[in-house]
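The form predicted alone is given below as one chain in structure tokens.
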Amino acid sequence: MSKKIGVYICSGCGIGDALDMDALAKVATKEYKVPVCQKNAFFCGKEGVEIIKKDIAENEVTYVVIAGCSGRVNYDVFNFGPSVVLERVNLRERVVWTQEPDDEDTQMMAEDYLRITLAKLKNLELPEAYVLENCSRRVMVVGGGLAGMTSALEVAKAGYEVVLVEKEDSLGGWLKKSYKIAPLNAPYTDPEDTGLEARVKEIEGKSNIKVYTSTTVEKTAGAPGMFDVTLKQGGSTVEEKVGAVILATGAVPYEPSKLGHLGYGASPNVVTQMQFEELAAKGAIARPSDGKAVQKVAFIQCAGSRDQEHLPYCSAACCVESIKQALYVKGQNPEAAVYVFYKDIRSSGQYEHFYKKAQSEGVMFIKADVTGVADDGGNLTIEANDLLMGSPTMADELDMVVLANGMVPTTAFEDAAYGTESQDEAACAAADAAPVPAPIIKSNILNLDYRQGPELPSLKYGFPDSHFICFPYETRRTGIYAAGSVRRPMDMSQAIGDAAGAALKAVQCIEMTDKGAAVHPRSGDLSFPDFQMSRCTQCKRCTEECPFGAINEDEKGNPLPNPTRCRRCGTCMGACPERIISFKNYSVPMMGNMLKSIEIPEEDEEKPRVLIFACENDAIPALDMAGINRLQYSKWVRIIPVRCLGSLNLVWINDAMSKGFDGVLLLGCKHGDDYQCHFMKGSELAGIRLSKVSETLDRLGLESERVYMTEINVMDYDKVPKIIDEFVEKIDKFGPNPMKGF
């Protein structure tokens, strides 16, 4: 593809009275040589689109070059084709709406920030996708319940292939041992029917869904679009291809015997909810000890949810199935006597409707912490503390007890012992460790064949992990996706609409990865990393760190990458210390020459510098929110973007300070449990990485508090400001760079 610039210089929204135009053009036709430079007002409106067109067909511009507003709007204004590389320059929240107009000082960054654009284009191609060849196009769903039954039905009805696996010998799940469930239609008052037969009709009438009972997975290899899926039937094994995976296996109760403290196993009348559920389903409800009817009956919320000694987090279902089974009690007899005793009553959404029928219906809701449970010949009594009365109360002669137990994902450690990603944090403590990957789930349920482990990752408490903030479904391992009770705590109305969202990613992933395009979140993106595998040292940074498992490794210890696992974030590329793998729009000299672009003052100048390496994801939105609200910060910082912070080669930090910068700030996404990092590792690899900074720092006799990372979301806008002009204030107090000038 030749290469022929056109740069459009856009002087509307203030751009023009703030700063001087012609100096800015004259930076793209003296410095750089650029063939076309316009200026117009209103480059977005049509006459100006029009303009780059005809420069595209006329002139035969390929590289375009719009200096005007942020790249995050107008998006869709230009868009010139596949075959056009389009570059923006934020001359209007970065420059203009932040500092002073017709200032020497801002003109400057301006100039700066246009030829940090036309560096880049030095290095920069057009990305050629990777194209499978034949790529799949059928779901494979995991797990045949609520959630899995819907996400099969949702592929199918948009006209996709779907292979249904389910270890039980048929379909179902919990709906199966359900006798009713809470409501799902309006008024959204009175418990429904299962539907399971009518569920169980509709996927047998669908083509396109292969369904497969009594059958576990033996073996999930290769990637996004080519998933070698091998299952287990019986005694024999079949071999199906997927495009991708939904995780749908649900959740089991928590286990009852380790609820002693509530009675349960000192009495048969302490029952769960899913034996209660199994009782209702007889008919009569009567208590297990003597066949009773009952007239007496508690329920005992949280009975090890929200408990540190048992299950931290909420199990969400748990309060609207207590109120469907107080509802059963009072369906057989109006007269029952009914309690419930919780620590907060969830019944979020429509099934606020719910509570109050069982409200109007005489169940007695008590706030209370219960501390005994005592079986008095059969009869129990219930001894609690009343938080709103604040004094002890009771219940007695009961002849039975609900224990609301909670879930706890299938894909939990079998010894329940739920892993924390403050393991990786903890190993990652020393220097020089490489991250250690985050505890891989060990339920057999998958068997991913993966470098990185057979499972998912999981995130606390042993549910798969999954970006709750952003990307809901979405697991570190590209194009399987979790939904339902399996993914988090929820009732059958969320489950049911979390399954519906778990088929479409699982549609999008297979339209994208036949284009050879990103699936998320740098949807769309065509690049890949490329491999210079003559100069691969077999270090292993790469396949240890990256964090969707996008590279295996051969016998050998070479990195083997699968692209259509790859999420284009460059993590591997800052991890790689020979600087071997780069993108075609994206690499290592790439950025050392926009850094090297920017002009350094001389000392005598007075007018230090600071480099911004800025998150695409949160911290450049951030800066950009900033801008719009016209809040003012250091005019001495200039600021390139990353696509994240795990794509930082600690060899720009070397340029930033050769090249004479006072000062490295780092501006990355918060990390944790919630995975705010869009890209899950990558502002935590860099905080890694730049502990190993501050010794080289030293040894150059520089202060390590030169290089500053901060972690930021998109909503700090207005604190950004403040972060930039402390971190410049301190620089100032240091002095200038002693590498400036050489």
Second form
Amino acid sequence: MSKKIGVYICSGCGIGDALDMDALAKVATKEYKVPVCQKNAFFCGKEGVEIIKKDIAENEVTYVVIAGCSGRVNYDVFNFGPSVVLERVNLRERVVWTQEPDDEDTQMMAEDYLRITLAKLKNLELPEAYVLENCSRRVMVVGGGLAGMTSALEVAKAGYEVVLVEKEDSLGGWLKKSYKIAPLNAPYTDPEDTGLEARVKEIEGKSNIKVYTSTTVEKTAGAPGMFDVTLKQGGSTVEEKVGAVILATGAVPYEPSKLGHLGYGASPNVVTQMQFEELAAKGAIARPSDGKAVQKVAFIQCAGSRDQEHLPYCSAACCVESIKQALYVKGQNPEAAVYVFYKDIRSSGQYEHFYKKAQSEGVMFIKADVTGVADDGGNLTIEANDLLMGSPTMADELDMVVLANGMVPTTAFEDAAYGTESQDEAACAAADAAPVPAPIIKSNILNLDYRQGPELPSLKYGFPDSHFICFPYETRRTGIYAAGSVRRPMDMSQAIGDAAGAALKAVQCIEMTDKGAAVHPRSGDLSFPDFQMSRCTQCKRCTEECPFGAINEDEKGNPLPNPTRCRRCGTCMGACPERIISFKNYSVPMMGNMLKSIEIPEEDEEKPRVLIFACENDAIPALDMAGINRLQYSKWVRIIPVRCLGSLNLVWINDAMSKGFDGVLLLGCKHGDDYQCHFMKGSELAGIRLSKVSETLDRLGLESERVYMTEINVMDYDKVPKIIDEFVEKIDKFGPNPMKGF
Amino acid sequence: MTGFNVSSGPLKYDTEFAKEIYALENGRHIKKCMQCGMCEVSCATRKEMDYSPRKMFLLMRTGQREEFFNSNTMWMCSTCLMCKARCPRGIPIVDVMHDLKCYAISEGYTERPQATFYQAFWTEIWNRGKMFEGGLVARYYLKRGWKEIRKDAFEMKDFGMDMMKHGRIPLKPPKSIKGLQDVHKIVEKAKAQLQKGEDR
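Would you mind generating the form predicted together with the partner chain now that we have the form predicted alone?
Below is the entire complex, every chain and molecule, led by the chain shown above.
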């Protein structure tokens, strides 16, 4: 494709009033010899767009640069198809709306932003999609419980083939063991039948669902669009090729033998919710010790959950389950006394109606800390601290006590076969003082053939999620989606919604992978990292640091990239000390050219320059928001967006310093336990790399504080001026960069 | 006024007393109380009450019968309806308070002056179909006894004289309304319906 650049400078939205348009156009035509340069007051209008379209059609312009508003707006108006490279220069939010109008420095800033973009075009090419030859359009669902069956049905209804794998001999999971379930339909007041048979029948009726029962996954190799799965059924193995995977293996009840303090084991009449469910399924609920029909039952909520010594989290489903079981008792004998000892009733969603119904039936809800459960010769006694009465209380002559013992995801259990190996790896990771990777618990569920470990990395408590709010279903392995109670504790109605969500994600993954585009969060991005293997030194940094385990390696340590696993964050590019990894439209030399294109005034002009690398996901929107709110900040800064701070290569800091910038500010997303980074580890990695650059700076006689990284999220846009101005002020105190002018 | 004046040692949960209260006309609604405290913060006379309505419902669950009926809560309710309007569970707390007053009187808890006042008030209305303030005052003080008459005669003297001056406490009883017998019939019918457990 020939490279013919067209620059379109918009003077609308106050840009023309604040800047010298002719001088700007000169930067393009004189400095960069751009063949086509047009000015207009309204490029986003119908006529304005026509001007550009006409140039593309008649003058064969292939690289379009629009200098005007932020690239985050009007992206639908300025859409000229996949064959045109489009770059936007943000003169509005980043210059005119945050700086003094008609000012020499404002003009310099605008001209620099145009230079940055024109320099970027030098190394920028249209990405060519990485298209698989035989992209598999099937989805494997692991786990045949409620979530798994729902996912399978949703995927099948969308017209894709499904492979449903269940380790037990029939589908159903916990539904098989349930007497009834909490209501899924209005008015949400009465327990419903499980509907298991109808669901299984529906699955059997779908020709595009292939069900494997009594089957486990022995190995999952490959990448999205080309997973090669080895299934183990009895003694034999079966090979299946699938495009995406949904993990719906669910959770298991918390081990009740650890709940001795609540009387479990002391009496046969202290049972778990699951045991109570089995009793209810048998017919009349009778107490296990002597078969007497129950008259007085107590439920103890949060048995093991929300307890630092057991499960620190809320298991989410137990409140609703206990309400349901309390209604079993009331349904059998309306005169029965039913107590529920709770910490908080968490009947989320529509289940407030269910809670109210149980109350109306006379179930007594007691907010209390249970201090002891005792067996006084047949009957049980609960002692508690009633938190509302503020005094010790007791309930006696109880026939049964039911413990709501919470749930643990199936991914939280270390399989004995893997145990020792994982400890070794953890020790290695610690010794390296590298960023601590997310723990991988070798639970023997998916058995991934990935360099970073055989299962999904866990977020917390063994749940393989990646971000509870921002990216539901997304695990840290592209193309593998978690749904149901394996992802986080949830009740059945939530699991159904979750299953449908993960099914849509799996379908999206297949469709995107088939086109060679990124799935998430850079959906539709066609670029992918290219490795110049001849210069690789097998340092393994890329394979270790990729937050998504996209890169495998061979025995010698050479990286084996899997482009369909890639999320295009560029963390590998930032990691590579040899700088051999690049994207068609994002590379180390490209960024180098961009920052070198910025004009640095001489020392005696007293115009310092501070370079800001800002993350596209949160920092750039925050900067735009600052502009929209007309917040003014320092005129000495120049902002260059990066895909993720994880893609920051240290050579850019070197380049900036030797070019004569007085300081470099990095704006990334929050990291740590409540991280906001779209690529999980980006800002954390940048911080670690930065700690290494400070030594270098010190050696050069430069203050290491000249390079500073901070975290910002889009809601903090009001702090943008403070962050920038304080940094510029600090740099001012250090004085100009002594390397200026060399 | 935050704690409970209950006996030390563990309290036993008891559904028997609760069943008594649930059986009142609006009693069943109390079951739905989720202890959010909205009634408490909305109450105009909360500061005068021994226990907020929310805490009354708690006392009930642990079967604190005496503490429950000896508290002034239901008597201090000014029926401003704020709690009823705001209760997220839709409990008609004002109506519950009415029921509790009736039930307390029927159970013999008539010590409070408010109880005497209600009874005197009702008798006046029943006899004439309208209010005779002089009769009300007389009935009230006759029931409350000599000690209270002597105390209030001194304390309320100016207040009483002012009211009489403005004709607010007439000494001559008014005529009964027309159709008093019909009013009595209506009341009797309503009572009978309540007895049969027919809901409004």
